[in-house]
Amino acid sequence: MEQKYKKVAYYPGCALEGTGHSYSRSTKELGKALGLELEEVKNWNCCGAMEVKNVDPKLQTYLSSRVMSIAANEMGYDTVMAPCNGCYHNLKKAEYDLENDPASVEVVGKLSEKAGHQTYEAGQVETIHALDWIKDSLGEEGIRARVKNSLKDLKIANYYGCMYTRPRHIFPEKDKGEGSESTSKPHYMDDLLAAAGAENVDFPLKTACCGGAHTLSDSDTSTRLVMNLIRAAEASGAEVIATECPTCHSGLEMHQIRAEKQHGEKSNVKIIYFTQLLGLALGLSPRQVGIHENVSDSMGLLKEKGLA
């Protein structure tokens, strides 16, 4: 297990301050329950997730580099944990660009100087996801030893989304053989929830896109993509879709409602963050992990399973 992940710089990103607040709440509470310490990155900014990189990719690289620079040069951390797939992806992409693209290095240097902070240099920090944070600091055995309220009898489809694994080249730590995370068949969330007692169903669309980036510009496409995910989860026998991305989570919740209103297609699958599920397994209350903040009302199911 990685001792260095016991205390890390925490980059919540914009979504976890808004629609994904229950993800932030449950991540922090889970960390406390597991004895893991988070220190929020000071004066952090948006990573440039969608709009900025469509206008100017190098500006997005700078925005992500500033977050890493603060963590490394002002706070003294060598690890940044980003629970949001978009933030995680963009920080990893910025790291890759600064290692491989001289033009990006030049732009980041100029903007950093103009902004008045130390320029981030590739390799100063390692960006990890919340899944890496828990998997590599405690692992399945660490979770199993702390379970107070098993997730047994709960059938879960683990949904990773597309930005957790794509493009492969910005995730050099993945696909390293046995035990490492896979970009084609990710398993970290499956591993952790299984350790908490859950029954993971065979879900074939675990890395399919939910249409999150298009949810405002093309809602119909996003609804169709979410319907595909929910249908596949139901066909697999899932009662819950576990998520690890605030954009995916919000998209699944909102378009599940829209699918019923627009297409008359109702689904009983509940959408719950993996951190919320692990928190419940460790004995935290539904309110502590923010179940009441989710749009998807899962309290009935959780009570039925003895988890609330």
Given for the second form:
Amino acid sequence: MEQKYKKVAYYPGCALEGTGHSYSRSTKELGKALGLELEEVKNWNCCGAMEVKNVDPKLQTYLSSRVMSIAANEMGYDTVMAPCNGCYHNLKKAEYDLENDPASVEVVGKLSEKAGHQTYEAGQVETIHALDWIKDSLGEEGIRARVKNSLKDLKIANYYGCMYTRPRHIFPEKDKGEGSESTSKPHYMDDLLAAAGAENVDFPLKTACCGGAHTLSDSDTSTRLVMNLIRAAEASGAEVIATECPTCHSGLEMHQIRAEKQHGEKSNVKIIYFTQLLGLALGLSPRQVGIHENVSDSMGLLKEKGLA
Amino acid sequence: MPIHEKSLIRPEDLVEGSGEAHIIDGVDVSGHWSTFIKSRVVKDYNEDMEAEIAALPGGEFIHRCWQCGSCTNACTVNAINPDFNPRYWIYLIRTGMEEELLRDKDIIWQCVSCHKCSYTCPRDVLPEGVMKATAHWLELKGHTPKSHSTVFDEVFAEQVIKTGKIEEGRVLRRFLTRTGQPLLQGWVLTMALRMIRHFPIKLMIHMGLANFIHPRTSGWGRARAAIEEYVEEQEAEHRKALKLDQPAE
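Structure of the form predicted in complex with the partner chain, please, following the form predicted on its own?
Full complex below, order starting with the chain above.
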């Protein structure tokens, strides 16, 4: 069988050019190490994140459709890979709306025409997450065969957040039985990290909310939600929370610090992107996967585990 | 007979104690008793409220609700504040009980958009959208000032519309300035210092330069003009649906 996702269009999004830089760096390094080619979507725009939809949901659909239109019509791709949960969610949502809601199709058509680019039509591209990208191209076997530096003894709580699985109607490929991703109990990250040798703890809050939408506008709520996650992870015996979303990741880092500064609530669990962990397992150096760019300082732990 | 669910009764409607002289609604109820619940009549129904909220983005499917309560049961915010109750608010909106809804006007914006409600709702009401529509309705009607969440959304959307992209530091600064918060609050400063310590120089320069040379999508001008025109049209439609620009009768 021909390998899936050998070359895909890469949509990093705004966060990966800023606070989520280490996620972008480790994703690209991982692609190189695994022989999966990424070509960045040309002249992309913001997908609208979690904010533009509150101004107007169809505007968010337009923003996402423009990105997909460029990948399909200007670059000839049929797959767009977005590591950021927010981008991934919005592109999926746009795909769903353009397939099912004539009013959205009309607005997107009108805006695309005025903006002077080809209108995106539902079905032109498939949007995948970085998890799908690796899981469906190499699978656990592929990872297992390439592990140079096993994550053995590293206890990980896999945290998927909200946007990767909810609401489920925008992810028609999930919940399709064995092998497919589950929206109620997602397992792709667990599978990949287990293949890399890690010990996944039984973490009950895989898809709980970190309060990312109100990280700054309602910080007390966000701190509470984040500390809830961190306490649950620590109670499950985790040393690391593995993340797959830059908003979750920086929210966890930020509110871990805020909880300590404002409320004297200290916690020790480290926050690391799953791409960084996989990279380390494949023998990449901490610097190559951007461990030093994380605010959460995990070098001590990684050294202790023989990973750095 | 004790009243077990006192928490469900408004504190101001509970009259406790006995043996003293009490007059409620002009009736002398002096005597020996434990607790009195003052009766309350709702007569100020706002029959337009459901249609107005349904006319705002996200509120479209409120009519589908059959009050099962799955949304509230799944709700992230309800778990930390029991007063945050989407099922109840949908009930109030659909029955037109505006005054009741207004009692919770200052917390409705706190929905974190985790979509647990929309995931679990058996009727596809998309309660998350209803929360956003309701929060906007409250603001447009002047019942609440713009929440920090709305200000953040606006600052964010303005930058996307203007340049096609976001630079996080700039959004943060604008948001703090517009909401009158100090730029260097203790924990923001700690975070910034840790970032400076950990981030590679090249990225810091990139992010620093973004203050002067804004990252932008090239050739965005036409998209910007089209979006601005569209947003203006939508805003006008919302105001019309809420009867906001009409002269008072």
